[in-house]
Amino acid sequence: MPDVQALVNEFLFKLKKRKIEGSQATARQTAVLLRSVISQQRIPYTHQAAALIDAVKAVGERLVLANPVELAVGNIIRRVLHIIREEDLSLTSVAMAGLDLSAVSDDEDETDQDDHPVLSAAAVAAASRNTLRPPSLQTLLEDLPDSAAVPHSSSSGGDSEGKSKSADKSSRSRKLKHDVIEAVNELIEDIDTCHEQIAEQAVEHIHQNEVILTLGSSRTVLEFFCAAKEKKRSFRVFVAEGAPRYQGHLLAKELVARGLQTTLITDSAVFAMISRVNMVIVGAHAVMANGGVIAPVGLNMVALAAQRHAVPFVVLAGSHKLCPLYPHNPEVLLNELRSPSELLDFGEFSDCMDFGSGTGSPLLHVVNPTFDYVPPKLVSLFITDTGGHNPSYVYRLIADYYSTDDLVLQRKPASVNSVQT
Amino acid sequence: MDPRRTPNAASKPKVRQVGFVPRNAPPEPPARAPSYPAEPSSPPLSDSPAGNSLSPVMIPPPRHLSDNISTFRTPAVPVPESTRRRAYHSPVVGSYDPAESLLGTSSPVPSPPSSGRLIGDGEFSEESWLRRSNSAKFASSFPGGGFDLTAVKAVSAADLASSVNLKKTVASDVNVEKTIEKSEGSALEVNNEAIPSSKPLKAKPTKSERRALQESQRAAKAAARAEGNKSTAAASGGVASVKVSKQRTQKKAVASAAPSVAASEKKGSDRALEKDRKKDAPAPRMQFDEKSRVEKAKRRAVVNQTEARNRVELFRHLPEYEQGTQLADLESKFFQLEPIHPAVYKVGLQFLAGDITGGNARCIAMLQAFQEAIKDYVTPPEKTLNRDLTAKISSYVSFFTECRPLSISMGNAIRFIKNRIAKLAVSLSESEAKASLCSDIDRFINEKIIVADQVIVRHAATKIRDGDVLLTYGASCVVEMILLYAHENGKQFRVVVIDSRPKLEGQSLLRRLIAKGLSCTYTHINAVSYIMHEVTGVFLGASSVLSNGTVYSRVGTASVAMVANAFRVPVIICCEAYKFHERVQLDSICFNELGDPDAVIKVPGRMDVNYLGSLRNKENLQLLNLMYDATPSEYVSMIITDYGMIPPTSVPVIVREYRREQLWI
């Protein structure tokens, strides 16, 4: 226990002082510091899933007030849970259908008899079926009519479980956890090769003698570039620069090293460029489940200035990206004002400001934030490691990876709810 | 433009009269002679949007009057001809071009009040003359102007050929000599001319067209041949029919492809009136991808500048050079240099460095510039002031264009005291000339530029309200009047000044706007869409204003007035009106100005974005650093000019009125 305190404790002061870089490299810790703190969580006979819920939530909740705008902690927080959920349903499900054939008359189960079988088949497909992702828009619906039931019967399937078969108990314990850990070791695998998959698609979109403008640097972006060079797609890219990171700069500089034609231009430019350009191919930040992107800082006009030339808006994401959340206020909310030194040196204007007959309230405000949101209209296409998207379609793809039990992650309501289901 | 110009025309044509009546001009009839039969011939071709501005069909009337029109031009107003055109005329007077009022000196509704405004010796109504055909042919250069020449051509074309018979004979009996020789001269020479002019018209006419120049070209030569020696009237005749048969031709292709023959017209115009309008024309501008022209330039010019390297393929077409290599050298010159004004110098020297910029205070600075160069000058024995004036700042122009290329409003300065110099009367003795000239340029810079700005500043300080946040963009000189005049008279308001790389202009707005006790917020062009939340206005300045309403002015205008429009808050362009430019752009490539290339890569202040210095010479790497960007007119809510409030949209009226008022100053 007392090392993953320090783990945690250490992870915590890393993202307060926004100490790392990039959603992916954030996501990629914070599902490697869950794996160890299920590891190291102690599980009681009852209760299981609940207990490792509780566990990750209690965890969780504090790395997500440490940086509620670093929303890769929270999607990666939430896709842990919904792991648990679903190796617990997938245990409890298989568990029951040996339960079913062995034990019929069992008292419990007494009032539901014939209802029982069925269900538990249907929740063993459920489960297998939510297992395989992608899921079709069919499997959705077929889900429907017993989607209320399923997590019912799961819980009540591990009560009855946990006080019929006390032998069982460890092994299962066990395997739970087992399980769980790895599934989170699946997801950290996919969280490093988000990347590659993503470039793989490039091909398919990225033509000969294409003009592409970027904005700021990403790595999936450059991967993507990359992989369509690779290809020996030759083509030419409009790099802004990105102003006040310059992440631009960076970006431009790793294109020209792996041969690119790199053209890279202020920020300013942009709109005087944009008829000349084929396509926007842009890294996020997050994306929200309407389909709105929290980008970097002047993705927005960017979009917007495509929107006018109709030029496609094209965003890359890794799924550690979509956030289940719906933006509200997104501009101000899900956004972070950095220093001010980045864009006037301190005590640059000291000589114009007269501080001692102030009237208290400051002459000068600098305004710095980091991100943009660009609206899902803005947006022509999503590319993520599962394949190309429309913004409309993305609350679906959240439906697969995050549990509807998950989405406020606060403790007091959270656990009472997860506890009485 | 046609529907934009007609409705404009018929608002206005009590300016129209009060501008051009009472001028008592000679009229031109026998530019008119030719338009006029067509319009009531042929209803159904006039009542097509080109009908109506008739205007351009005048050009060819100079051409016979070619070089002494004031001489001639008293006989050549032959009776019959107003006449006819009074029957012609009457019932459209409003709706015409302001060229065709200018023959009203008998038309039939003078008005009076103009009178006091007129000037009305016979050199300036000539200059005024050209001047209002120049902007004719300026017309035509607006999206539907093509059709102009062409359809009027088509309509009158019929009628020209036998009105040319006419025409010629009455201008050839008063001048006889001259006009043979000229029009021989010119029908061969503005062939070529015509040529190259014709191409941005269209390209189908081509053919047909260039038939009908091989043609008449044959037909012209075959006629001063056989006629070289004849008697003046016989010679007079076969020019008329070369003209006829001009005509003929013309015809012809009229009838294969109507719309096309607008060049042939240009082809039968005079050399003189030609070159005039050239010269104020907006010239072609040199595009730097033509080698040759090109390495002319460059044995011509004094600052040799070394060129970027890794050029963007995109604008080829635009200079680009490495800065600040050439100023050291250039500086040791200064002593040096003969043919080149030491102010004017200075000044060049002053752009290349970048100690001046912002278009009013260039501006102000060459105007400047010219007055000292004037003062000191004198004209060498056997020439004339007027043509080696102008030479003389035609060559200091070069210079700074070589320095920095020109903005827009400094050509409209070049153009307005290139027309003082040419308009000068023969009588002034030099000094006087040159004391007239200097103070002309005074009354530019203060009637155009500082008077010019205050009007602004009151109109705009109207539209400021108690509690706005107003938000403008890089450093423009006139919004920043208007914030400290609104600040000034009480009114309680914030405002967000927006900056861009590499220039950082906003920062010293900004400092200028803290010191006067402005609550000032700042950030960059990224965060624009943050901002733009609270801003209930923008205000922008314009390098320049073009007649398409697009707004012309430092790169990244465009993307605020985009954001601003995403959101609903209201774009407003601060500009005065010398510097609308008749000239029309859609895009920011195809006209720009390209800055210091290395200026993308060094970010001052910031030692950690260092990245790209080391790979600055890899072939792959291109670095654009854009001078001006063109803003839509769509997200222009409003220009204030020193006329007034206007929507972009009226812009090219503001341009014409502009263009007619500037012979008055």
The other form holds:
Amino acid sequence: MPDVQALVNEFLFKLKKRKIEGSQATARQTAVLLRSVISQQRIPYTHQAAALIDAVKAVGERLVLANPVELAVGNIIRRVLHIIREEDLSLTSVAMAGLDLSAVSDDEDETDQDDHPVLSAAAVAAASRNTLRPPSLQTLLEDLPDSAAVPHSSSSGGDSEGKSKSADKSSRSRKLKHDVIEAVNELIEDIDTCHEQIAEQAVEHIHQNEVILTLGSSRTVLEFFCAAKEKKRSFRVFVAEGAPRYQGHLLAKELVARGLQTTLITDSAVFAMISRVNMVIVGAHAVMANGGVIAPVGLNMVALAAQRHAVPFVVLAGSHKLCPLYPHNPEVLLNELRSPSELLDFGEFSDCMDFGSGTGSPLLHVVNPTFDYVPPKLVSLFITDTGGHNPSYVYRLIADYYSTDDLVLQRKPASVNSVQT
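Swap state to the form predicted alone from the form predicted together with the partner chain:
Chain alone follows, minus partners and molecules.
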């Protein structure tokens, strides 16, 4: 088995050095790392879920601090913590149901034959709880005593009873870890297939002879357009180049290679071209709890232009991009500054240095933010791997994926948010 600490340190290095780009890649690697942490974590006979939660939080806080602006890391950590709580509650419910069945079985001689159908229904309900995870845990009991999870056998002696309890606890701990790992595997599969699940809905939103505008490059947007093309939809795409990294050039080449009619425009031409557009479809870096979007820089300008001309503004985002935090939370870093070399090369920048002052302080300052914040009022529709949703419904999706106890992993001073939009 690989050394978990070595894996954590390697992933921390990649996050700090920005060696991983894209929410999907970051989310997947975070889930894989946490799966390794859980699989090699030794848990005690009692408080098994608490031990797993502490282990995940210890690693998670380090990962979040390594790259605070990559919100997908914190999202996956909170999703895994929610999974642990959910699976522990499911096992506890099954154990409590088994305890009820044992109590009824001890008194079955005093019970009429008509009560046997009730026992059968209880057994079916217990089996259902074992295979189906409860939908919403915020309104259920959070932590039940571990002693309630061990059924009592009145026919056993003291020693055999103690051995039975130890065996039950050991079996339950293995069952908990196994169920959590299986749920994390399902999460990883969902992350891997989110593009395909979103693309399946393309034919419902893209119609014949439409003109669609996008900005920059997004694999989700690319697969969405290609899925509509495969369904014999004929449409045209305007691609804003997404300066200063010009990711739109890459998307335009991909679209042309897939046989789509594509027009490349400058970012400054968006407002001039928006009147010809039927719909704006873009990707996202993260979706906040209030329905706001953290997206590549320039998209707020596109959203404002779309609102001015009553053009629908549609955001494609996998469920791993849904963040349970709000933009005003102190632990949320909305933006970061990229290298000035993306705007000016060293020769041009050195010509602007004031060497006459003796300090060499620059007269020209270059600010190169990475992201824009698009408020929810500018978003018409979110298309996720679970379907299309209005911005006002995002909070309900988040309630299904996260536990309120795990929202804050590590608080940071507000001064860290150096550049917010």
